[in-house]
Each structure stands twice: as structure tokens, then as C-alpha cells.
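The chain below stands alone and is given as C-alpha cells, in the form predicted on its own.
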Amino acid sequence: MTPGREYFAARGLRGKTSVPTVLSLNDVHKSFGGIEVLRGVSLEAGDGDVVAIIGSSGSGKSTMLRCIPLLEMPDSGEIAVAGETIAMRETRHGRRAADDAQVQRVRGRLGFVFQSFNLWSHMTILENVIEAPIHVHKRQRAECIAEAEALLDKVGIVEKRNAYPAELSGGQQQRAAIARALATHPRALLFDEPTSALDPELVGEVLLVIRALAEEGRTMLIVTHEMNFARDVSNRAVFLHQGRIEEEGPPEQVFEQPVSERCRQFLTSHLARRG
């Protein structure tokens, strides 16, 4: 039994509990140029949940967790944040946010990590990560300098505090890119395939880092294609085929007993090819 494991079989399985809801997607629609990515996509992550979400490329995993910040505009379905429903209006040139104070409120709850890093590249280490806590929560900077050289020391890249982007690994870059959505003391983290952009030798230190928040107890959506990872550290597994959510439940279940067809050779192809 790995750690993860430990940690939610002390938690005790959801439902026996009182959970509160952190993210949740009704309904859920979005195409693009006529392409009908996402169909009807519904999904709930209550307070410590690590949902992974797998499937093959291009069945909408990506989209799916964009369009929770609003990154993407849903065209149809409700999505909520700690509680809060994002408010939509239908405009002449499509739908849009009802509310632009609370697309910013709402962003402020969430920490996304993109596959790409995202991060900065004139600005330090440091900089990428103390940037929102400073200039969009108006915190103090000599707190928010002391909280992120503590968040850096979190994710084992402290000593790097003063270099720049491009001075880094691309492990390390990821690591600050945590670093960074952490600083925001988030209700959720998003992760966005975290280790599709890096080189093999490079995935591990960012799973163990991805790994120990899941013990903590923090609530996380992760796309990921590194099924080992995916089954070991989720609470719940989800499975998507052409923009539908065709199997979940337990990791257990979705990655030993799946009930879909589709997710049983999705599996079975993922494991070959690794093999």
C-alpha cells in the first residue's frame, strides 16, 4: 500500500463522510469550429479529492479542466467554484462571464499548473511565484517573500529563488510552477498533463512533489497519462471518450475492473506501449 493509499483509507471512503463540494461541473458543453469537444460533461471534487482524469488525446481531458477558471468559455452547463455558480450571459457574438469581479474571485480559488510551465521568463524564481500573492491578493512582500522562499523549500528548489526560467530543468520549472499555484493558498489545483512536456529522467521529481500535496489532504484534478502515478495517488478516477465522461469510480475499479469497453482497451493499449 502505497502512501496515497494510506492516506484515504484513513480518511475513510467519501460518502460515509459529509464532504464539502470544492469544484463541481453540470452539463458541461464546448466545441470549437463546429467540433463538439466536450458532451455533456458532469463532475464533482469534494474537499480533498484527487481525481485523476485520463483518456486518450483529443477526447477533451484538457478542455474539460480549462474551462473550470474560465480559460475556456463553456457554451452550455454550470460550473462552480467552493459553492459559488459562475453566472453566465448569452451575447450576440456567443456566451461570456455574467461577472467579471467574480471570474477573478473565483480564478483566485484555483491553482493551475499548465503542462507548458507558463511561467514568466524576465522575471526570478522568486518573482514568478511572490507576482499574484503581491499585486492581486495585496498582500504584504515581505510576507509573501518569506512564504514563497517556504513554498520553493516545499518543493525542493529553494537554492534557485534567484535564477530565471530558463537558468532551470525543466523538472525544476514545473516545480516552480507549484510553487507558484500554491502561493495563492488555493481551494483546488488543476493539473494539466504536469510532466508531458519533460524529459523521462525529469517525471519522478515532479510526481513526488505532486504525490506529498495528495497526502496532505489537498484537493486536485490531475490529467495525467502516467497511469501508474494516476492509480496510485487518486481517490477517483475518471475516464473520457470523445468528450464524455464512459467510466468512474475508485482508481481500483477504473484501472483493474473497468465496466466500459472503451476504458479496458485504453489500458490495455497504454500499458503495451509502455511495456
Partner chain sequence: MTEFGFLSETFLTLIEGVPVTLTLVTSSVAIGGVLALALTLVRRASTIGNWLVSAYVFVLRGSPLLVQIFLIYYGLGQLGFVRQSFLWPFLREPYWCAITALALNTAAYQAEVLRGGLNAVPNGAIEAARVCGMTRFTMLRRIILPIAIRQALPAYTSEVVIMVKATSLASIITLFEVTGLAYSLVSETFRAFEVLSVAGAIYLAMNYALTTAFAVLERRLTPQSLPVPQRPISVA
Second form
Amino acid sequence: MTPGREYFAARGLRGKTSVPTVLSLNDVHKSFGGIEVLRGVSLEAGDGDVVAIIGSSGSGKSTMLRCIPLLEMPDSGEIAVAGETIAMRETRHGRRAADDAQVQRVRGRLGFVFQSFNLWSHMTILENVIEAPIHVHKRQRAECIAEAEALLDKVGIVEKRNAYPAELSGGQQQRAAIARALATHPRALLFDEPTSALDPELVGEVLLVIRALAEEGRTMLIVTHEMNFARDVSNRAVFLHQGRIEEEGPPEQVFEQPVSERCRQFLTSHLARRG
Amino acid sequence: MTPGREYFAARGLRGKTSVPTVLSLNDVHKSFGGIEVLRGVSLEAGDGDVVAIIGSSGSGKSTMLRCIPLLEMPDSGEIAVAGETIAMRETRHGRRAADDAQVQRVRGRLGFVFQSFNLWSHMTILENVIEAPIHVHKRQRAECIAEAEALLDKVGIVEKRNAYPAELSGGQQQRAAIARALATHPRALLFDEPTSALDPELVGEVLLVIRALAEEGRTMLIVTHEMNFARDVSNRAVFLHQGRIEEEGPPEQVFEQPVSERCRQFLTSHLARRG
Amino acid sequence: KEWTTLRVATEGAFPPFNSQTPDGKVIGFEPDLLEVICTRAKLKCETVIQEWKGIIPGLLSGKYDAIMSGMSITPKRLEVIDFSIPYTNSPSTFAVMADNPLAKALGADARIYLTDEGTTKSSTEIATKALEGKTLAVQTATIQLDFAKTYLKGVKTRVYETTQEEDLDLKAGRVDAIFASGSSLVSTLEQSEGKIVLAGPKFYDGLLGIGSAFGILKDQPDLKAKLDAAIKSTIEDGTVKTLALKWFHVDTTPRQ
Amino acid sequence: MAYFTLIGFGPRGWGAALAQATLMTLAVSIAAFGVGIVFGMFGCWAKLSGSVVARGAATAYTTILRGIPDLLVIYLLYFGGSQAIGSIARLLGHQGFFGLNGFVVGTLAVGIVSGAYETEVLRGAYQAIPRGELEAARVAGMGRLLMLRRIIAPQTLRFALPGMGNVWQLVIKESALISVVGLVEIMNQTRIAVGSTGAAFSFYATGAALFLVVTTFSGAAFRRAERWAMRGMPSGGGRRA
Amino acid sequence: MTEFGFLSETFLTLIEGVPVTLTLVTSSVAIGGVLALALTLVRRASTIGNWLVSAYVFVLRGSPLLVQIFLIYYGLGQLGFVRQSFLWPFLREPYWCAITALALNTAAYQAEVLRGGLNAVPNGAIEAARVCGMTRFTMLRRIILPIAIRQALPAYTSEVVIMVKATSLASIITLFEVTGLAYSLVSETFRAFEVLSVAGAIYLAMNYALTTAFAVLERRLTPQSLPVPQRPISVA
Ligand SMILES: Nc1ncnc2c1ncn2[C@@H]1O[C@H](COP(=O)(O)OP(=O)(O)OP(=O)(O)O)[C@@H](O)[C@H]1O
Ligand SMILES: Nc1ncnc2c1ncn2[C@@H]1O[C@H](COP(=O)(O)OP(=O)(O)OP(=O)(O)O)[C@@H](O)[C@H]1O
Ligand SMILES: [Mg+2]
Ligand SMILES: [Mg+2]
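What about the form predicted in complex with the partner chain, after the form predicted on its own?
The next block holds the full complex; its first chain is the one shown before.
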């Protein structure tokens, strides 16, 4: 699968600012009950960028991802999507979004795959996928169904389209969640461990899907524990440690010559079991 | 990490019947709404056996595991734990366990780690862990707490002992679920993708925990998508395909010289991305 | 059976027949009369407060021996229980707002006995005509409701559960007149401070019954005889008249 | 008469009587609510049990007791009960009235009726428990009772509390119906006062206010209980968006 | 009169009250439902809204419906300016007062039932809706309410059944439906058991039809209650 790798390597050379920024986090902080989980995270991603986010459990990866669509409200710092900085205001009850309509608009441009899938239990798989295109993006029902079926076929669960989430295996639920996120043609996609429940074959397929999306110019952030996958899929990698970005760069650099001591140590355990 | 590998290789040579059987499934069938998900699965595991179960998404791995403590009622076939065959009877409403007390006794000897964790949301992590030892196994509270804290420490989340499940990251929840399953000192442990939310470091640690348990003579069935992990941890591997066991044997054989065409193909995608 | 004690049920919320003071003492026409009757019948009487809805079931189940609560003798009630002779009989009549022309239109203040068909017909025709297009308030399950159904055909009636509610709607203008027992209207007039007046003729007898009496269980001739004798003596020596004038401001002694 | 004289504690005021009636309402309601919970738990258990007979019986119970006017239940229990006992006693040669205690019968009647509602509330809440957590309890080897006590009951309570609050309100107001058995609770006392003084508004408004006093305190207790039951769900469902 | 003759006559008398009961229930439950939804929206919109709605729910749930009907009908009728106002032709009629009182009351209860349902909506489902850019309203309509209503249905069924019986209170403002007629008949004939049993049978029939309809709805809305056991969807 080297062609993909080369394709990205070429893009990786571009540097950060050569393409318009689609996603950006600027000095984002977030605490839960006094414990600081994010301690100033800054990150930018442009068109076609695929950023892999690695780090140990509890390092704040999910929290960081969840801050982008404001599922968690950052205590401080800025978030921008497609050039639009989300306006915040301080209230007596803490920080809030200043403009709900803006937040909805911004969210409409994003796709999110949750670590715990969060499919809507009262809808079938097909209904889950067509929900946002029809009701948020106001597209034609028939067209949405056709597209949804194509997507479900791509992830290999089209025959489960009329099943409810509770009737699916873990991997099938995860694929449904991926299809749901893709259905709105988002500018940027945020994946929280999108392959955790998938077998190696499917991981390979998801890899192909993500590459195709990158070629269409979509931006992606991918939190993952599978180092092979992270390396293959990304053109940039970020190592998060205790709420800070400890290491950032092209995957070759992060995975092979990490500067940070902590990152090297983290990867050792992986490498140790590769041979 | 070769010592472990050798240890298991030695044990793997024992053959199936040299040690008393702890878990056995005999020709288990299971359908959901007309679709046959398990089509006659037979499997035995003895003291200290660690069986890795691999297979593509939807092949029936979780269903098979869930049949053992009768979370799913098999349509036909027998299940035995620690030499005791679970008695079933046919009723007008289908097959049922004949003796509830027996089922509870058998379940009390098993530990189960769910694919979706299923922590009790109204209890803190510590309470989750001590629940069964105190209330099912009637052990001393103080002793249970001490042991639970040791366990939580082992999986690295002892500082979260008073947090509720909803306040934990995915990996932390998974580790809590593992600690909960270990707390009752079960004869046999059933793991459904126990490392899906874990980073490589933690995967390594879970590996060590499982090896230590195997040395204590505990029997384990582990469903997993991580082939490296499966190979490292097990002394026997089983490849499930469309509800049937297609390949079974020592990990070396299953992973390196699989007989079944389908198994070879499944593993290729993994191997392809290993280099 | 030898009667020495008697448990008597009263609603305790039907002035001026019976009502309560805040400390739970029952006052009114009936308690006063009961005292006299009990002395004369040599009975030790004990009063039980019982909500109206359950007052007859309570008697039937033996919770008390008699009911004295402004209960008129009617054929339907006679199907289930027995009555003593009546101790009071007040006429039924109309009440309207003082400034309403209806006060005059309902006809002259006269005693009409329903047993006399001629006067009944003419006076009810006048009343029916006066009430055309108007609304009349009557209380549910009363002899007055039966009267309205029989003699005031075509008049729109609205049925109320208690007398207080009739008063309120008369004042609010939702109804134009009330048709009720004269003695229960006494408190309506008092509480209205002159804004409400009685109007039209006063009707007696026939459908409207022969008055209020003790309700007792069937087949208890001893008790009935005892009560009847005592009531008779209070009527004859004018005790009933005195008490009626005190509580109702009119003489409601029943005809013998 | 001025309002405050009317409801005051003076010789012509109804204050003391109303206060006593309020205590009676409270006593009856608490007892009946307790009875209702017991019936509700049995009903819920029966409805969810595998037994066809138990389920049928529970369905009949909830359908009939929720379906018929509550007063009928009270009538049947109180007058019917006394009549039955009375006739048995007469057969045995005893005389007189064998009244059942009004408080006991009233409490029982309201309890049985509210138990039918409680059944439904508990069933709805039970079904909201994530299935996975029940499976986790099962594989831990928990028996039915243990699972009920340790997992199902606390979680059911969490989802049932708002509904149970409704049932509590219902019970308080249902207690007003049992004045037919002669208990002087708020509504009955109000009715007597209205009848005796004619001051309908003053007393109805005061009666309503007294009910509000009762519900203020019980409402606060329920809110506390809910907050406690929702522990561990910092982002519990239904948060503001 | 024979026992059977009495029962059938009672039945014929009481059945005349059924239309009154049904119109009162359907209109007040429908209006109350819309109101409850509005209250829920207001409650979630802001802190002040939450406070106001809580106060409303508190007062309406905390006092007897009987008193509420009484105050709306007789209380407002006492006030001179209400009688002068344009509302009087409307408030003059017992029917509209009854519907107003019943709807206001059930709205408070329904809002509470809905809140219980909302508490049971998994947070994950809400988050998934938020990240795909749904407006609050769409989210409420498409995700939250369907799940919440499903959860709240048993309690909601109870509420409607209670309303069917609560309509009997309308008799204090001169609307005689089944219970009102039954009480009149009881105080005419004093055969409480027989009359109330017939009334009970009529209510049972109405409520049985209602609960059956709701049970069907409940089954329809519960895909997971297919014969297969339920499976967890997600944690957290
Ligand atoms: N309750 C159910 N109702 C209907 N179908 C079900 C149910 N549970 C599982 N299935 C189906 O059974 C098949 C096997 O499911 P199972 O969960 O055992 O797969 P798996 O091997 O664990 O897959 P994964 O690796 O994705 O978790 C799947 O196709 C699934 O859709
Ligand atoms: N709602 C919450 N309340 C309190 N603490 C929280 C909450 N959510 C997350 N945390 C804590 O914040 C830290 C970071 O959590 P996060 O979910 O971002 O980790 P992660 O990097 O995604 O880990 P994993 O790989 O295990 O999913 C953890 O220690 C977690 O316990
Ligand atoms: Mg995470
Ligand atoms: Mg699975």
C-alpha cells in the first residue's frame, strides 16, 4: 500500500500554511472538576489534511476532539472551522457560545464519529444515516436514501439497513456510525477511534475510504490507538500527553524519530510487539 | 517478549484433553430472527488455556461468547463450565435454563468483559468493582476494597476510584470493566475485545495481566481484532467465519500456515499493513 | 329491641338546618330540636358527622341508627329506608337579584298546594312564561329538580351540587333565578345583604313531599313509634314553631 | 367576617380545625403512598415476570383500578367491608355495627389505587435501564433478588422519581376523596366550613393553599431525592442543549 | 323493579354522559399536550423560563383540580372587570371553563411526565444530534422527543386515564358527565353499589380502549422488544 504513503508524503511536505486552514484550535484549555485535561492545545489542519492523534488513555484526545463542535465548552482558547471563528461570550454561568445559529452552521459542516458510536436507538440504520441530510441539510429524501445505501454498501452493512442499532454487532455499529458521519458531505471529519471494533480487513477498507476522502480535499482528525493505521492514513501525526501536544510532524518523523522522550517510550511498547 | 511466547508454545503442545476441561461448547446453534448466526460451534478450553477468537465483523464472535453465561440462549447445543453442563428444558416459549440456581452458580464462576463495558452507571468505579465480591460472593467489605484498589492500581486507574463511569475516558472505562471481571477470582474469563479502547502501552500491560492469570491456571477466551495481541496472548487460536469455526490450532499455525482459504485471506490484510 | 341510645347522623354543613362551629359543635334548627326530642323519648343521643353522599349507605351499613339532616321524604328514598313523621315542612320558591324585573314577573307571593290542580296550573304557567329565555338554577337530586322538570317545562335549567354555588352564579349573572327550599334560601338572603330577594309563589306538598323527617332503617317499628310520638309532642306544644322562627324566620311546622 | 378572623385561631376562626385537617391529610397520604409503593412493586414485578398468570393478574389490576372511579373502590372497601363483616357477625349472633377503622380503610383504598399507577411508573423506569448493565449483573452471578436490590432498584428509582412525584401528588389529592368514610382532612374540613359559613372563596383558596404547603415540603424532598438519584450522570440525559 | 331492569335503566341514564366526558377529555388532553410541550420548551430555553415553568407546574400540581375548576369558574365570575371583558361570553360557559381548567391542569402533569422521559434520553444520542448541526427544534422533534415520549408513554397513559376520571369534577360547574350523573342517581336511589358499578363498567370500557390503544402505540415504538433480547448500544 505504498502508493498512498507516497501520495501523502508529497502532501506532507507542503507545510502547514500552503492550503487554507479548515480546522484550527488555538490555545484550548479545558478542566473537569478542577483537573485540567487540556492545557493549551493548538492545532491547524487544511484541505486534504489527515491528522492522526495518538496518546495514552486519558491524555485528552477525546476531549480535544469533542471541543471542536463544542460538545465540550473550552474554558479558554479559540476554535475555528472553515475560516469562521466560533464566537463565545462569558456569562454568569461560565462560557457560552454567543450565537447558536453559528454553532449549528459550523456543526453542519462537520462529521463526527463517536468513540461509543451513539447511534439513535429509535431509528433503523438507514434512518440514522439519512436523518441529518434530510432534516439539517434539507435535501431530497429519495436522493438521500440512494446515497445512504451506497455508503452503507461501501462499509459493507447495506443488508442491515432496516435493522435497529441494538441488533448489530459492535463492528457493524461502528461502520454505521462512519456512514452516518459521511452522509452530510462534511468539510471536515472528526473520528474518535473509528476502527476500535473493526477487524483487520475492515480497518484496511476504512483506510481506503479515508484516503479517498482526503483526495477529495476533505480534512480529517483521527484519534486512534492503532499505530499502523495511524501511520498509513495520516499525512501528519500529533502525540498528546497529559493535555499538551508533545510531538507533531509528518508520520515518518513522529513514528520513527520522535523528539520527545515520552513519545518514544509510548511507541516502544508498540514496536516491541510488532516483530 | 519471547519468554511468554515460549511458555505458551510449550503448553500448546499439551493437546486438548490433557487437562480438565473448564469451558466447553458443544454444537451450539443460534439464530436471530431467522438468520443463523452460530451454525454449530464446538470448543473446549482447559485450565490455563488462553484461546484467542478472531474473525471478521459480524461472524458471531460476541454471540458465541455471550452464549456461555447464557446471555443469549442457544437454540441447540450444550454448554459446560467447570465440568457442569448447564441443564436446559424446552418450554412453549422456547428453550430455557432448567435450574436458575445452577445458572447463577455457573455465572458466579465466570468473569465477563463486555465489548461495550456495561459499567453500572449509578455506582462509582470502586463500587462497580466490589459489587459482586461483596454481594454475590459474600466476602468482607474491607478486604474487597483493599483488593479492588490493588486491581485498579494494576490497570492504572486507582485515582479514578470515586469517579462515576460517565466521567471516564473510553480506555479508563475499559480498564474498569477488566478490573471488575477480575475481582471475583473467576475460574474462567471471557473477554470481548478487551483492548479496543486501549493504547499500545496499555495493550502491553493487559497482555501481562492475562499471562499472569494464565499462569495461575485460569482459563480465558479472548475475542480480539488485534492480531499481534491475539498471537502474543494465546496458546490456541480459533478463526470464526459465518458462525462456524474454520480454523483452530496453536497460534503459530493459525497465524502463519492457516489451512482455510478464508482465514488466509483475512490475515493478509493484516499482514499487508504490518511491514 | 329496647332503645336507650341513638346515634344520629348529620351533614353539619347545611345551614340553617345544621352547620358547625370551628370547634366541631353542630348548631342549627335540627340539633336544637333533636335535644328536645331525645329528652322526651328518653334517649341518649349521639351525633355523627357524615358527608351527604355517604349518609344513606352509612345508615344501611349500621354506622348509625338515624339520619337527621334536612332529608325530605320522597318515594325513591322510601324504597330503601323508612321515615318518621316530618318535623318541618318548608315551601319551595324562587330567589332572584333584587334589581331584576323577574322579581315581579314570577307572580304574587301566595301559598300554592300542588294538590290543588287549578291554582298550580295558573301559577306555574306565569312562572314558566316569566322564565322564558332565562336560566334557572336547581340543586341536583332534589325534589325541586323534579318540580322543575314536571311543572316548568321548557325552562332552561342548570343543575348544581350545592346551594353556595347557586348563589355565586346568581350573583355572577350566569343564572337568573334559583328554585329551592325556602328554609335553605334563608341563609342565601342573609349572606347577600339584601341583594337577593325571594320571588313568586311558595309551593307545598305533592311532588315536593310532606317535609323533612328522621330517616331510619326499615322494619324498626319500635324506634319509629318512639320518634313519631316525640315529634308529635314537639309540634303540638309549639316547640317546632319557636325553633323554626328562630332559625328560618318563618313557621315551617308541617300540616298534621 | 374578615378573612383573617375566619381562618384565624380565635373562637370564631377555623385555623385550628384546618391545621388538624392538614395533619390528617399528611398522615393518610404518607401511609397510602407507602402502601402504593408496595403494591406497585408487586405489580411491576408481575408485569415483567415471565409468568402468563402473573402478568394477566397485574394487567387486570392496573386496568381495573386505574379504570374505575376511585370513589367506587373506597365505597366497596368501606361500606362493603363493614356490611360483610356485619353480616358475618350477625350470623354468629353479635349485634351492632362492625365498623372498619376509617383511617385504615381509606389508606388501603387510596394505596391500592395508587399502586396501580405506581406499577406503570416503575415499569416505564425499569425499561429505561440500559440492557447492558443488567447483563453485566447477570454474568456476575447475581440472583434475581440481589440484582433487584443492587442494580434494578437504584436505577429504576432514578428514572421513576419524576413519575413517583406525580403519584404522590395524586395520593395527596385522592386523600380528599376518603371524606366519605368520615375522616376530616383538608377538603372535608373546607367543605364543612364553606357549608357552615358560606364563605366559599376564602375557604377554597385557603384549602388550596394548605395543599400547596403540603406539596412544597414534599416537592422539596422529591427534588433532593432526584438529585441524589441522578448522581454519576453529570451530563445526564435531557440537559439543556 | 327487577335488578336487571334497574341496571339497564341506570346504564341508559349514565351513557348519556359519555359524549360530555369524551369531548372534555380529548380537547383538554390535546390542548394540555400542546401547552406541556410549550412549557417544556420554555423550561429548557432559559433559567428564568425554567423557574417560571417550575412555579406553574408546582402550583397546578400542588392544589386539587376541584379547587382550580372552582376558582376559574366561580372565582373569575365574581370579578366585575372579567364580566365586562371580551372574555366573558367564553368564560360564562361552564363548558369552556371546564376545558380551560382541565387543560391547564393536565399541562402541568404532562410537562412533568415529559421531563421524566427526557431524563431517560441517552446523552450520546443528543450529542450525535448536536454534532450534525441540528437546531434545537429539529433535535427536539427528531431525536429527543421520539425517545422521550417512548420512555414516558406508560406514565402518559396513566395521565390520560386520570383525566378521563377527572372530568367528573366538571359536575361542580353544572356539566353532568358520567360520574356526575351517577352521583345524582345515587342520591336519588341510594343504590350506590349498583350505580357506581355501572359507572365503573362504563369507565372501564373507555379506559380499556384507551390503554389498549396506548399499548399498541408503545409496542410500535419499541423496536427492541422484538423477540430477541436487547443489546447495549453504547456506554457513556
Ligand atoms: N439481537 C440481535 N438481533 C438481530 N441480529 C443480531 C442480534 N445480535 C447480533 N445480531 C447479528 O448477528 C451477527 C453476529 O453478531 P456478533 O455480535 O456476534 O458479531 P461479532 O463477530 O461480535 O462482530 P464484531 O466484531 O463486529 O463485534 C451480526 O450480523 C449481527 O447483526
Ligand atoms: N465529564 C467528565 N467529568 C470528569 N472527568 C472527565 C470527564 N470527561 C473526561 N474526563 C477525564 O478527562 C481525562 C481525559 O479524557 P479523554 O476522554 O479526553 O481521554 P482520551 O485521551 O480520549 O482517552 P481514551 O484513549 O481512553 O479514550 C480523563 O482522565 C477523564 O477521566
Ligand atoms: Mg477517548
Ligand atoms: Mg462483537
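By rigid core we mean the largest C-alpha set that fits within 1.5 Å across both forms. Residue numbers count along the first chain shown, from 1. These numbers were taken from a predicted model, which means no experiment stands behind them.
- Here residue 73 does not count as shifted, since its C-alpha moves by less than 2 Å between the two forms after the core is aligned.
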